[in-house]
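Given next, in structure tokens, is a single chain: the form predicted alone.
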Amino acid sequence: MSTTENPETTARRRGRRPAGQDTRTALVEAARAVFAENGYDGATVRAIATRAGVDAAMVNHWFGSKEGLFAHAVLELPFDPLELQAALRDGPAHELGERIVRTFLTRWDGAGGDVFQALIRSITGHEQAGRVLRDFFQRFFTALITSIGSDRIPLRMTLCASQLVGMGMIRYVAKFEPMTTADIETLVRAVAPNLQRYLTGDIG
């Protein structure tokens, strides 16, 4: 009797992942493989979902978009963009700068400085990764700034991004003291007022 499997039988058996499987993890693993094989532009949501064995709608459900999935799978950001947006909006607008700085430092400290260093390497060594990160910051901060009714959104967005990326570079990559070992609340008190001005204040 032949031991050769019918490809159609194999495909049917592989099919959709059964209930209880970690769909989110499956998508991240599949995305890393597809992005590596085809690049960002060549990778499609359908191809990633097919490799993960899930419906393509699950990409939007878990990550919001292909860009969001790329942020998790390749840039390895230590947070869920949709969850983070909701958390940051939960509170007074005049305290948004504090919430952003505290959350940024808490998430990156928890993930470890090596993760931020890897992120910086990815965006400086690969134009594609840098473009996606820029798009991510643009959408992320544009949504936040729009929600509080501030003007000059593109300028405010880039100022906020420069503050956070710069702070991350000094704390996790260049490791300037005392920034590297300062406790989070000390940095929140020092940095948040400037970030709040970028969000809601007079920027000239």
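Residue numbers count along the first chain shown, from 1. Model, not experiment: these values are computed from the prediction. Take the two forms, superpose them, and find the largest set of C-alpha atoms that agree within 1.5 Å; that set is the rigid core. What changes on going to the form predicted together with a further copy of the same chain:
Once the rigid core is overlaid between these two forms, residue 139 does not reach a Cα shift of 2 Å, moving by less than that.
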Second form
There are 2 protein chains.
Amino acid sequence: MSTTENPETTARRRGRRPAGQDTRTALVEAARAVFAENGYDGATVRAIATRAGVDAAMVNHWFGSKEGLFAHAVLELPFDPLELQAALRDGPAHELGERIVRTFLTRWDGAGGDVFQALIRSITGHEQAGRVLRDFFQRFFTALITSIGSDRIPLRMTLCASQLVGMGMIRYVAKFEPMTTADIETLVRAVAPNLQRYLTGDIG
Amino acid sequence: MSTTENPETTARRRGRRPAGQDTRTALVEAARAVFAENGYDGATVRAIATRAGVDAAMVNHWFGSKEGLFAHAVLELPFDPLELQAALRDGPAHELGERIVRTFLTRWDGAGGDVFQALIRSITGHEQAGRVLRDFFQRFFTALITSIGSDRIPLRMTLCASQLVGMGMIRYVAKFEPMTTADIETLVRAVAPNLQRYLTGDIG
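Now the other one: the form predicted together with a further copy of the same chain, given that the block above is the form predicted alone.
Now the full complex is given, and it begins with the chain already shown.
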């Protein structure tokens, strides 16, 4: 934000609201500031829209939801989380692990390993980013695990996080062979049953 | 190395070899330089000892092995890897996953989460450190998995890495609850069967 004017101030001074891509950019910048100040749960769509000087409906128009805006603005995730969650729920519960592993690898491979590396750096470098990512991951996986009726949701959520973050670390950041160059289906066969146990199995 | 004289030069000029803690310090500094220049596999005990101006036997005396020196000097691991490997091999193969998870958590909890965080930062920040850690982890786990007679050792090694690095990331770096405060035995029950599958199970 330091190199640009506050979009809200700009919009007000000009006497109009920014349009199109300007709106999108203003929302992304406002979202970064509001998420950083208030955390994920404390940030409201209304507060972000107000700071951006645009109508709150623009958040849904451009990003689908608060989650979507967060994913783009803060995590710079290469996908929309709500759309992704709908896709992951579409299938039997006993194959959810497989769908998650395949989707995780397909999306992050598609985005390029650098994007995952940047995400990990933001966790290790900034307490704030770690907290926000944690809120986000927790919501995402809690909704998924709740939808399949499992118990011990918080522990299962963190176990899933440990496997997925670890797989991303080894494939995209630390780059241990053969995990870095293995084809996606090889890793689905190897990792999905473990993720499935965390989602629906006996975890002690 | 920039704030101290080259220990080899110092030792030669004084006409004697450094003794006791001086030897240890000289070896750590020489090891950091030689591992950085040549990688883990390319660095020899002889080259490190020569640079430190001490006898190669001092490496075994102070660190047990090249692995031990590496663990202290570069990774700053809070344990000796060879001693650890011997301890992990001491028990039935079908409980190796349980021993690894319990030992991993006990040692890193004991060292304090900051030490693990520093290790992750060194991977994400420096290509060199990532390569050296990869060599090290690969040797450590290849030896363990070979000792229990499993097939597909490189893939199993990286699968184990993904789970252990991920568990450390979530417990010590990203700090997702309840994994951060869960007691060790809860996590052993939850995670060990997954690690065991990577070590000895059908991985597709």
